[in-house]
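A lone chain, given as structure tokens: the form predicted alone.
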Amino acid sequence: MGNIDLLLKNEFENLPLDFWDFKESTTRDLTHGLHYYPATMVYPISQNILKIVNKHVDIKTLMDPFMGSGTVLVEGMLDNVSQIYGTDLNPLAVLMSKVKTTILSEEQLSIIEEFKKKLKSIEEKSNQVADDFDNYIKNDLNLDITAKTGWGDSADKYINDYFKNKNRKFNYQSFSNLGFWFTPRVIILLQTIKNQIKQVTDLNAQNFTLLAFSETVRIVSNTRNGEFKLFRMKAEKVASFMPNVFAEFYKILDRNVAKMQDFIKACSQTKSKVTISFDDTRKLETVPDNSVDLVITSPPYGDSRTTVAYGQFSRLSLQWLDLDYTTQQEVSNIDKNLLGGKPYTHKEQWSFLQSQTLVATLEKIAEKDMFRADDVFSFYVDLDKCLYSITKKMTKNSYQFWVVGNRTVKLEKLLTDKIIEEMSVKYGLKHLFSFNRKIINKVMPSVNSPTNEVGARVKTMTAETVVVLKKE
């Protein structure tokens, strides 16, 4: 090991055993609090391991390639780095990350200042249009609002057979489901106010204001809020749920500027170039080979479609959102893309990724329930093509920072942190070091019922390791 390994090493190792547990910290300082994300790292992760290898290498190049909501860009930029890429395959961290780290102008503060006060001036009106069809649904034709088949199946053929009847055009966002999701008051207003970010000529001051919008999306949508995954409310609250869209709007909104007013002020220094990209980490074909000094990354636990469902998380965002770079068909399919969603079915295989580890651990998880061993094989197959990809991308003595959680599958701990290890090593990888730290906040409950048995619990997820590796 070289003498900036061993400072390195040394270094993380005589830190205090909490150091990493930062249980005063939030992940909403700054422009880190724009919009909430499932499953967040805490900044000041990034921030530390920032400052401490910065000590040692001079980092010019920095990646994340899960970056999920962009903190360890917007880290990158508070300690100046000179080039900084991200990529994700969920669009709406694409747009969160862009918004994020992009640095807006007084002039591009004023437009959204301006176009606050333009949608202020058609509040009344468009409540009142909201009120006149949202009582044209409920008691004109008597229809439940809380029901699947209806109002919740069929919402674009009331909405249009209204507007036809009033002899007024009215363009909305269409999906599948969209009433069962939102009441009729509630589609109104949030198109409304839609159509007036459309307005907005400035591409990053209407992505700032789209960036508001997609978390009053999900406080006014029927989504049982503060769940990853996608639940509606229960029937008799949806009945009674009467959100004040316009308020919700302009109060996220606020903040965010207020937000981006104190980034503003962070970064006055800065001169990072950020690229961001919504690109696939198993490819990364947008960040150039042989580029990058370090890593900091956290990828997705394994467990994308079920606990830490970010395509659940995002799709009534999205759908609203309309983005270029997706389809509602995409977006219906996100976590089907992530790590992990395309099934392996090899169990011949499981040897070829080279992580005694994992073998080992596949085979007493095969003996309860083979499918989930394949589910389980199929994550890591993923996450292999991942680490090689990501190799290839760094210069010669680069670090890769991973956080990584180790979940339990039918009762056994898979140990990602040592698979990682185990493969990293035939693509040129060393492993430095590891070191701990506890999951304070956390948002999913600490048991669980994964056998679905009557009184089995088993403790969620309450810690995470960070892996060093380096490319020599």
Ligand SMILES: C[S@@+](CC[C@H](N)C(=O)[O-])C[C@H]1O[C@@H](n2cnc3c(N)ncnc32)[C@H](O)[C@@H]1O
Contents of the next structure:
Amino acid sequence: MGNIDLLLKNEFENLPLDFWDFKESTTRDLTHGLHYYPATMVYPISQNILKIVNKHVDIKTLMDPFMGSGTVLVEGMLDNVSQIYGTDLNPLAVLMSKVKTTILSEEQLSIIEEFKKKLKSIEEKSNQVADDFDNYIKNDLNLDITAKTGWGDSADKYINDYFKNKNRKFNYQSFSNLGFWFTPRVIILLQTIKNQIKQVTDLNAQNFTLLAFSETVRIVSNTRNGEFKLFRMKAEKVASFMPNVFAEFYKILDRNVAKMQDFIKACSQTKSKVTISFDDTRKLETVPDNSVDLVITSPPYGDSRTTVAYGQFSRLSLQWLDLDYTTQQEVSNIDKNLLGGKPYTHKEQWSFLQSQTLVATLEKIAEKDMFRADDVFSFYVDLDKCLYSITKKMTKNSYQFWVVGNRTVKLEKLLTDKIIEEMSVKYGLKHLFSFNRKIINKVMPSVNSPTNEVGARVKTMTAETVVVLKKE
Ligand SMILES: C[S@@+](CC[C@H](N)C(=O)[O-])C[C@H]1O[C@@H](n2cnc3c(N)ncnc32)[C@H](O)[C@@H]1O
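Moving on from the form predicted alone, please list the structure of the form predicted in complex with the named molecule.
Full assembly next; the chain just shown is listed first.
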């Protein structure tokens, strides 16, 4: 181990045992708090890694290849790292990270203020239109707005008929089951706000308001509060659900403007260049080879279907946003495209990832359920591809900090930290050390039913491990 490696190892290993727990930390300061996202990394993790590594090595380029909501990138900017790369295959993560890392000018903040004034000036009239339409659907047509068919699957037909009969044009974003997820009033009001946002010509100001809109979509939809997966509220709750769409939007927009103002101050010395791409980490085509000094990242814990469903969390927002770098079809398939989303069925190749720990665990899972074992394997095949492509982007003597959670499948613990350590050897990576942290603040399901038996709940994750690798 070289001198710097030893210094780093000593420094990290001599920290107090609870150093990484961050019990009291908020996760929502500055632009970190602009939008919710599942399983975010609490920012003091990357903040402290950057602080410590920077004492010993001059970090010019930082990358988070699973950037999610952009936590690491924001911390990179606060640390004034010259070049920062972030990639993700969830288009909502791309928008979020872009907005969180774009320092707005005074002029752009004024544009947002003007936009808000304009919106306020049409609020009363828009509420009237929404109420009239609501009345038409519920009373004139006598439709059950909680039904899966009728309003649930044909809302677009009713909206078109209504405005055609009134000789009015109403541009709106339709997608399948629109009415199942949104009440008549809410659709009209959301679309009114979105149409105004589209008239904001400054792209950064427009993206900033779009992100506040995205958070609003989630809150005013018929989804159950506090869940990342797409479950609808009970019918009786949908029937009486009357969110104040404009008020919710202003609340989020004002909160976000205040957070952006704090961020602008905190970044007064920042000269970072941030490059954000919608890219697959198995390929990483948007990042130049041999260019990155430091990676700080937290990959998914497993496939979206059985762990955190990033695609489901983002779907309604993305269907409304209709971003130009993704299609409605891609939006419906996000979870299938993320790591482990596609099944892989070649047992004889379990050993080709060169991780004994993985093979041993897969064999135990296979004794109980062969299908689940293959499922798990497909995730690690993908993770291995990421290790390869990430390492290709790294400079000689660069460091990778992987923040991973060890989950349980069929009551067998998958030691992802150990598996990464073993898989990385074939790519010329050296494992320097690992350290643990207790999960205290992380917003994610702490229990699920890995045996798929109704009512069986097993704790899946209480700690994370940070694995430190070096490209030599
Ligand atoms: C644990 S989250 C990262 C959270 C992030 N550290 C934060 O603080 O918000 C993992 C991310 O990996 C992304 N992801 C999964 N598979 C991917 C792939 N093949 N390419 C790029 N990103 C992927 C997911 O969309 C998700 O945003």
